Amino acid sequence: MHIVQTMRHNSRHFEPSALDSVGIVGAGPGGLATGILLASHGVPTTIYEADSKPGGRCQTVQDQGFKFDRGPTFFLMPEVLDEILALTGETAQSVGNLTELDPMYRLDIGWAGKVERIDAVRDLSQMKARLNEIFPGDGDAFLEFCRLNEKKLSAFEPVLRNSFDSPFDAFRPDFVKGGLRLDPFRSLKTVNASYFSHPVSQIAVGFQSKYLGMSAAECPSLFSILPLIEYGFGVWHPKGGCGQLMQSLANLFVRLGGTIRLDSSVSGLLVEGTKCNGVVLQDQSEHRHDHVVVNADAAWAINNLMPSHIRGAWGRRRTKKAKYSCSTAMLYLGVDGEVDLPHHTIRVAEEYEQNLRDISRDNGRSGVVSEDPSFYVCNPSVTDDSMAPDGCSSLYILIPTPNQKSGLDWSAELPALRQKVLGTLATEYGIDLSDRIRVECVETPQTWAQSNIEFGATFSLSHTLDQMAFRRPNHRWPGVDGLWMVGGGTHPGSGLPVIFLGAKSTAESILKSSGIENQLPASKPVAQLATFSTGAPSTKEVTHV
C-alpha cells in the first residue's frame, strides 16, 4: 500500500473542520475535484486508489519513454476546472500547462465515393463558408443552430449545476422554465436533419453524441450543445497529457492536506443501519469516515460495493436491464518518425450509420465488429513533444466496439480490427507503420471490463432521457445517510467539465449537511463563459489564447 500524504503548505487559513474525515473511493476526476473542494475547505479527506496512480480512466499509459492518454485526450471548459480551484491559488492553466488547438480537429467524412475534409475551426465565418461548400445553406444553418445552442446551454444551466435527489427536484422553477427549451424527446439526429441538408454537415454536428458512448439516433437532442461547447469553449491539450492534469490534481490534493492511499482497492462499504460510516479494504482492514463519496464506476459499485438492502431502485436487476454506453478498443502506438496527421482525426467510414447499428444492436448484446470502422486518431506530438523520445510520436487510436453484452472474445476479434484500421491508415493517409512500431500497448472492452467498469462500457450508462436527472444515479445516495456518488455514470454524466461539476455539487452538499459555511465565490452561468460569436447581439467576440 502506498499512501501520499502532505502537509498543507499553501497561505490559506483553515479553521477547524466540523467533519473528522471524508473518504473518497476512486481518484478519477470526480473523486479528485470532490476531494481538492472538500480539502480547501479544511476538511480532512482520504481518497482510496486501486491502482498504483491516480486517474482511473484518465490515467497515463507509460512504456519505453512514450506516454498515451488512456482514455479521454483532450480537455474541455477550462473555465469550469477554475471554478473548482478558486480556493487553491491555481487555475486550470497554471495545473494542466494547457494549449487551444487550432484547428480543434480535422474531420475525413466518406459520402459517395470521396471524402469531405473539414479542419474545424472556432471561427465561424470559416465554418459557414465550409458547410456553404459542401452544401449551399448549411453554412447559414451552422450560425441558426449555434444562436439556438447557446440558449440551449443557458436553459441547461439548472441541469448542470444542481443534484436532482428526488423526482421532485424535476418541478423546480428553473428545471421547468429550461426544460422547456431543450427540446428532449427528439433525437440529435432529427434536430440536425432540421437544420442541416447535407449528411456530411449533419455528422460534423453530430458526431460528438460518440463522446457520450450513442449514435445520434438515440442520443436525446438536448445534446445539441455538445459542438457549441466545442466552439464557444475551444479544445485543449494538456502538457502530458489528460493523465498528466490529473497527476496534477492528485498532487494539489495533497499539498492541500489531503491522503491518497495508492493500491488500496476498497472491497465494500461500511453501512450500520441507515448510515454510512467508512470503507472496508481488501484487506479487511475498516476506515471510518463520516462521509463516504464514491468515484467507482457507478453500476459497479452499486453491485460489488453497496450491501444488497441499501440498493434501492438500482438494483443488480435494474443494472442489468440498464443501458449502457459502447465500448472502446484501443492502440496504443509507439512508433519511429513523426506522422503526417494533426493533433485529433476523426475518420468516418462511408458506412458510418451502419458502424453506428453494427455497435450499438440491442444495447451491444447483439453488437458485431464493423467491416469497415470508423475510428479516432490522436497524435499529440505534433503539439507536445513530452509524449514520445526524440525522433519518434505517440499515437493513440480508439475504434468504438459493442460494450461486453455482446459476449464477444476479443482476443480473437482483436487482431483483425487491427488490421483493417492500420490498412486504412495505409491506403486512405499514405501512412504505413508495419515497420515502425516500437511499442504497442492496447485495451479491449474485456480489459475495460476487467477494471471494473460493467459490461466495459467507456462512457458508463447510457444518456437516454430515462437515464438522465432523477433516473441517474444521485449523487445522495437515497436512504443512507453519509453515503454520495460522483462520476460519469451519476447525474449530470458523462465528460470530464460535466464530471467536474457534478464534484461541486457533491461537495456543496456535503458541507452544506455538516453546516460548514462554502467559501467558493458565486459560479457565473455556463453559457456566459463561452467566447465566441454566432452573429447575435448578445455574444462575445472569438478570443484565442
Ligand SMILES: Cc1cc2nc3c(=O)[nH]c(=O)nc-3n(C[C@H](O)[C@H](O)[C@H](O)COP(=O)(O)OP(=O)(O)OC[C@H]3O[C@@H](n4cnc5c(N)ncnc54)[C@H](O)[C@@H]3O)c2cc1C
Second form
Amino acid sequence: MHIVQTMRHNSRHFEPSALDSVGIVGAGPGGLATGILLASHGVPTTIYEADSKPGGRCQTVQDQGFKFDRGPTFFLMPEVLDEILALTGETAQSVGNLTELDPMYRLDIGWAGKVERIDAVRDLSQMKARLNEIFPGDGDAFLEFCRLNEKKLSAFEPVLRNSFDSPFDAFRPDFVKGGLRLDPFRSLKTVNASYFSHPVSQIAVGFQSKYLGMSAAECPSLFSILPLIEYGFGVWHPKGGCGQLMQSLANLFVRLGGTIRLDSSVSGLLVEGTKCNGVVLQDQSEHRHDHVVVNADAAWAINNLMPSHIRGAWGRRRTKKAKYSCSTAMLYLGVDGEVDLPHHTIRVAEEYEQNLRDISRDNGRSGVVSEDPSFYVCNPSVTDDSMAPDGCSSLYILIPTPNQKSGLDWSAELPALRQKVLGTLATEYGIDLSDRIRVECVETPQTWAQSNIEFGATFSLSHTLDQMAFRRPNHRWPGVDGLWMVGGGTHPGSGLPVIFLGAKSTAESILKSSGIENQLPASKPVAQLATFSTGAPSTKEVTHV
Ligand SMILES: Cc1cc2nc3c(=O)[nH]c(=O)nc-3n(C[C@H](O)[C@H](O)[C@H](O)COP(=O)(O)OP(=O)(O)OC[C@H]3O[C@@H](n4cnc5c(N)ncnc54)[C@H](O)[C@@H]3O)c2cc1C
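After the form predicted on its own, can we look at the form predicted in complex with this ligand?
Then the entire complex follows, led off by the chain already shown.
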C-alpha cells in the first residue's frame, strides 16, 4: 500500500478543528475539492483512493512520454475553483497554469452533403456574423439567446449553491422563483428550435448537452446555460491537462495537512445504528472518522458500499431502473509529428440525430454503435508542448456510445469503431495515422464500468428533471448521521465547476453541523462574473453589436 506522507504547508498554519477527522472515499475532483475545503479549516482529513493515482475520471493517462487527459479536457469557470482555494493562498491560475483557448473549439457539422465549419469564439460580433451566414437572423438570435441564459444562470444559482436535504427545500421561495424562470418543462431541443431557424445553428448551441451525456431532446431546457458558460467564461487548458490540475490539487491537499492513501479500496461503510463511523478497506482494516464523504460514483457506491438498510429511497431496484448518461469509447493516441487540427474539434456526423438515437435507445439497453459516429478530438499538443515528446502529438478521441445497459462486448466492437473513426480522419481531414501511431491506450464502456462507474455511464445518473435537485442523491445522506456524498452522480450534477460547487455545499454543511466557523469569504453571484470579449460585463450591453 502506498501512503502519501502528510506534509505541512510552509507558509500557513491552520488551527486544529473541533472534529477528530473526516474520511473521504475517492480522490476524484469532488473528493479533492471537499478535502481542500476541510483541510483549510484545520479538519484532519484522509482520502482513501482505490487507484494508484488521484483524479478519478479526471486523471492523466501516461505512456512513453505521452500524456492524455483520461476524461475532462474543457476546463470551465476557473472562478469556481478560486472559491474552493480561497483560504489556501492559491488560485485556479496558480495551481493550473491556465491558457485560455481562442477559438474555444471548432465545430464541423455535416449538413446537406457538406460540412459547415464554425470556429467558436468569445467575440459575440464574430459569432453573430457567422451564424447569420448560416441562416439570416440566427446570429441576431444568438445574442438574444445569450441574454436569456444569463438570466437563467442567475435563476439556477440558488439550486447550484445549496443542498436539498429535504423535499420541502424545493419550496423555498428562491428555488420556486428561480425554478419558474428556468423554463424547466421544455426540452433543450425545443427551446433552441424556438430561437434558431437552421438545424446547424441549433446544433452549435445544443451539442453541449453531450457534456452531460444526453441528447438535446432528452435534456431539460435549463441546460441552455451550458453555451453561456463557454461564451461568458471561456474554455481553458491547464498546463499538462486537467489530470495535472487534479495532481496539483492533491499535492495542495497534502500540503494543507491532509492524507491521501492510494491503492486503498474501500469495501464498505462502518455504520453503527444511525451513525456512519468510518470505512472498511478491502484488507478488512477499519478506519474510524466522525464523518465520511463518498466521492465514488454515487449509484455504484449506493449498491456496493452502503449496507442495504440505509439505502432508503435509492434501493437496488431504483438504481437499476434509474436513467443513466451515455458512455464513451476513448482512443488515446501518441503519434509521430504534428497534427493539423486545433486544440478541440467536434465532428458532428450528418446522421447526428441517428447517432443520438443509436446511443440512447431505451436508455442504452438497445443501444448500438453508429454506422457513421460523431466524435470529438482533442489535440492539446498545439497549445502545450508538455503533453508529448518533441516532434510528437498526443491525440484524444472521444466517441459517445451506449452505456453498459447494452451489454455490448467491446473487445468485439472497438476494433471496427476505431477503424471507422480513423478512416473518417483520413478521408475528411486528410490525417492518415496508419503509420504514425507509437502509443495507443483505450477506454471502453466496459473498462469505465470496471472503474466502479455504474453501467459505465461516464456522466453518471442522467440529468433529467426526475433525477435532479431533491430527486438526485444529495449531499447529506438521509437517515444516517455523518454520511455525505459529492461528485457528478450527486446534486447538482456532472461537470467540474458544478462538482466543485457541490463539494463546497457539502464541506460547508459538515463545518456547520460540527460547530466550526466557516471562514470562506462570501461568494459573488456566478452570473455576474460572466464577461464577453467586448469587455462588457453583461450581454445586455452587447446586443447591439
Ligand atoms: C470522457 C469524459 C470527458 C469529460 N469531459 C469533461 C470536460 O471536458 N469538462 C468537465 O467539466 N467535465 C467533464 N467530464 C465530467 C466530470 O467532470 C468528470 O467525470 C469528473 O472526473 C467527475 O468527478 P467526480 O468527483 O464525480 O469523481 P470521479 O472522477 O468519478 O472520481 C471518483 C474516485 O473515486 C474512486 N473510487 C471509486 N470506488 C472507490 C472505492 N471503493 N474506494 C476508494 N476509492 C474509490 C475512483 O477511483 C475515483 O478516483 C468528463 C467525463 C468523462 C468521463
